[in-house]
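Presented as structure tokens, the chain that follows is alone, the form predicted on its own.
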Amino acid sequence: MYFETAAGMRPAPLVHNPFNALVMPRPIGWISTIDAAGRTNLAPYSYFNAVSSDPPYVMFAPNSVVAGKDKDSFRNLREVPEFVVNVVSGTNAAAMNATSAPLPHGTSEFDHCAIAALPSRLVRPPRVAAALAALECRVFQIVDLPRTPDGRDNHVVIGEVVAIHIDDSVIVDGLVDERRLEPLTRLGYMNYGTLGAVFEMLRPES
């Protein structure tokens, strides 16, 4: 099938918007932040990648699920520019995917879904104490994105990765083991996937 994007996002026979099952898989940011007053924010993003290795950067987006309404982790941002990628594993799908919850601002997720933090060492908000790898950053650039038809806002932010932490568990040899790291990605829909074959390829040589 073909269509335009302009004239809607699930034409006939699809009942779903298709786009996130075509743009996958994509790697889960379970982003820390933490606001003015010091209340914590938990949250995942499938809409996260990285951007560049070095420097280090990375993107997410904290899209508006309602019209006027920002999310807390976008509010947060706006009061302290730092955040905290949490690296998601499989065995913490259920404690990501709890974080999702549509709490009342202000409430932790941490709090909340019981899990624990840990301090950072350069930024703010705390990291998740589960998980396997962790990224500390600090805001470098939010990008405001059209609005929807709808009036729900857009925000693209890009973040400067300023320390990491690795669980020794999962170096071996001098290099992360994907494996061992077991990093969970979404799908389309709410479909969520883990790592499958996992192969080397090399580049050709000029």
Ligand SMILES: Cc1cc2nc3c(=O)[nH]c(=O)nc-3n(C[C@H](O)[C@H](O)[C@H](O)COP(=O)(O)O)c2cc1C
The other form holds:
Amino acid sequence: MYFETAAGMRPAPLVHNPFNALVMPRPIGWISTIDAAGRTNLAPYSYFNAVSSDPPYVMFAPNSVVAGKDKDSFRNLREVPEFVVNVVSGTNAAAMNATSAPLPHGTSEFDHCAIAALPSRLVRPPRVAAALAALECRVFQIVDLPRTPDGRDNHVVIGEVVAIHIDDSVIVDGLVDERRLEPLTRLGYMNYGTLGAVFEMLRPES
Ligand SMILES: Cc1cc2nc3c(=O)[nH]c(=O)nc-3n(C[C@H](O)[C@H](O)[C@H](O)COP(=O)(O)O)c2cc1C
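Alright, leaving the form predicted on its own aside, put up the form predicted together with the named molecule.
Everything in the complex follows now, all chains and molecules, and the chain you saw is the first one.
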């Protein structure tokens, strides 16, 4: 089939927007933030990825579901422009999902979902103690996408990674072992994936 997006995102026979089933698997950034009053927030974002490894930059996209109401993570970043990306392993899937609940602004998912936190070193938001890796980030730039016709604002947050935590248990012979990190990935609809076959392929010599 073929369709043009200006006419809507679910032409027949599609019953859901197919976009997140086409751009996948996506890594999940489990993003911790803090507001000016020191109240923490934790939420998963799969419109998340690395932008560059050296220098290290990441991005995530908080998209409003209600006109005129930004996500708490984004509201916090406007007050304290720092965040932590906690890497989600399969063992943390249920906890990660629990933190996607729409709680009242100011209610911490760390407390509500009983998720243990550890202090970060260079940024104010805490990190998830159970995460096997975490990236401490400072906001570099916020890109505002055009407001939707129904009044929802969508943003792209680009952050500079200023510090990295890696649990020693996932480092083998000086390399991060994918199997030990066990990253959870987001697929289409409500589906998730874990690592399938891993193989090495060297680049051609120039
Ligand atoms: C796996 C997963 C990935 C998600 N990815 C995004 C995303 O990329 N952008 C977004 O706006 N919401 C995403 N959500 C929904 C948010 O996590 C959810 O709206 C959450 O309540 C936002 O929290 P906050 O308002 O505390 O920032 C995702 C949810 C899940 C479970």
